[in-house]
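Just the one chain here, laid out as structure tokens, in the form predicted alone.
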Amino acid sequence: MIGDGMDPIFDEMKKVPVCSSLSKAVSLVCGSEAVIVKKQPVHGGDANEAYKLFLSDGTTLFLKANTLSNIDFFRAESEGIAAIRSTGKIRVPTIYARGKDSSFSFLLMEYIDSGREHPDFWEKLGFDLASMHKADTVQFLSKGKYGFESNNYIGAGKQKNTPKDSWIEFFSECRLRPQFMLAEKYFDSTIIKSADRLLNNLDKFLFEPKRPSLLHGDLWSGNFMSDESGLPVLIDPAVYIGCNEADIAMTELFGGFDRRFYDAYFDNIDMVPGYEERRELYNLYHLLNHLNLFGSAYLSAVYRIIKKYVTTS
């Protein structure tokens, strides 16, 4: 056991089994008797295909899968689920193999009815994360405070997580400095001169936090679900060791989460003042990997915020 009571991550990652076929991971998991009946696709999500499989011992599971050049979505997504599993703060589906079949990837997981919102809904979600945001974070880093010991995905663009002592340091090089390089081609020379001058001075906007934190690492309202029973999982996670300003920062910058969540959740953790001033500052991360992702719809937004800063600096 390492800090507060938690199994390290690498050790529940290693009871997932690789598969090489979908039919053999369905026999590990259900017996060598069940064969899926029916693929049922299920809708909302974009980075991969989804299925939930009937198979003929009346089990249902869940199916992600891609192409097998990008297996390695679902190793990420594996230790990401471990992760905040290991906390014990808030539910997450159980991950029972992953592999490649003859002709794409895939993720085979527990199938979550999603039910109607409990009362308590939005109180338990926010105080889960700020629970899961104090655990205690040693189990996930060799060496250094913020980081992942693996480089992950937020969507379909990689990111990047080597460990480092300062977050104002990894914010900077494994989270801005990535993405404005790919956003180069978008970016005329002012903007580029205004990129790297912000980067100089994230110290001016940024602070150490007291605590390290477990972050979900791509916290939209398309990445948590209510379960049978009404209550809070999360689903999709990116995760990484950061401050937890920056899970906050990202459930407004697409909107979609109840004011009762924030109640509950800094009920529970303290706001450090000066939040809602650094808020556009951790969202121009989400913003430029969409620029880079999706096209020149976010570049205005990543202009503005840029601009807001440098001038402040």
Given for the second form:
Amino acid sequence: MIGDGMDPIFDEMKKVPVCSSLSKAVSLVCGSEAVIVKKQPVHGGDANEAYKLFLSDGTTLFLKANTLSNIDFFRAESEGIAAIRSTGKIRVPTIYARGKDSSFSFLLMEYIDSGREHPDFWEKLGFDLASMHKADTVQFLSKGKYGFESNNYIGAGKQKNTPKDSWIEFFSECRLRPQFMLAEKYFDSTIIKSADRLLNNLDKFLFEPKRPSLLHGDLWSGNFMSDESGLPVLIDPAVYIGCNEADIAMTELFGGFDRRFYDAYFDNIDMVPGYEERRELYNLYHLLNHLNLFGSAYLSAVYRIIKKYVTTS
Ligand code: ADP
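Following the display of the form predicted alone, present the structure of the form predicted together with adenosine-5'-diphosphate (ADP).
The complete assembly is shown below, putting the previous chain first.
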């Protein structure tokens, strides 16, 4: 069902052209005369190669590139950006085109000229994220309340978004269980039993939200930037409809954002008491994903969190 008066995201996604070469994508954006005169590597990402492109007509563009076999990353990223954009609550870069060249896949988007953070940067990020979390979500799912219309990626890991009516079931079946299954080679039989027990007792810790929220899904400090006015822009999402707490928990996973972000966020959204007790359970998903992608350095944190919740269940 499409919500009244809201832009169906799939209409917007259809507007992102899929091109059979980078030069075709560039001419589509800037006209047939425009050619790339310089390609400057941009560092800071973790899954793709990134470049600032300088064109002959003076335009700059941002290019992400990966192998041909990873082309689906860019389908997922452009859908995620389209979903966030459709809420109208927080800035994301404009996506111009995606496609395949002879030896790579690519995503071409607006180049954000990053400026020094505005004094209100953190308040605005907190306020805008709360607004996005409060936005109506009916446009994103044709059935179910949680999930997304398509699967996507969390870093380089696959993220399953099968729609469910229950948040707890979604978090169990589409978030923790697939990661537990991938991580089994790291686990002994005791921890496998504990993981099973945790999955069977999630309703003791989590709750069914009053309002589902569109989540960024991968909200760590590498996935937002400041624009030319020093104001926030979200990048590189792993969107789905879920409980807002999952996004906030992730912001705290690697040290936390500036206090002003949390003050603005919590002032603008109704939180259910007890978030702090649920935080590590949400972050277990990301730690398991890190374990599966990067190896055993994350095992002790995963063990600790599983044991913590199983002991109290
Ligand atoms: P990855 O998918 O590899 O994680 P990111 O999307 O995080 O890549 O992008 C890598 C880096 O490029 C970011 O840390 C950011 O500094 C910069 N960046 C991302 N998007 C843009 C953009 N639209 N304009 C300018 N710089 C960008």
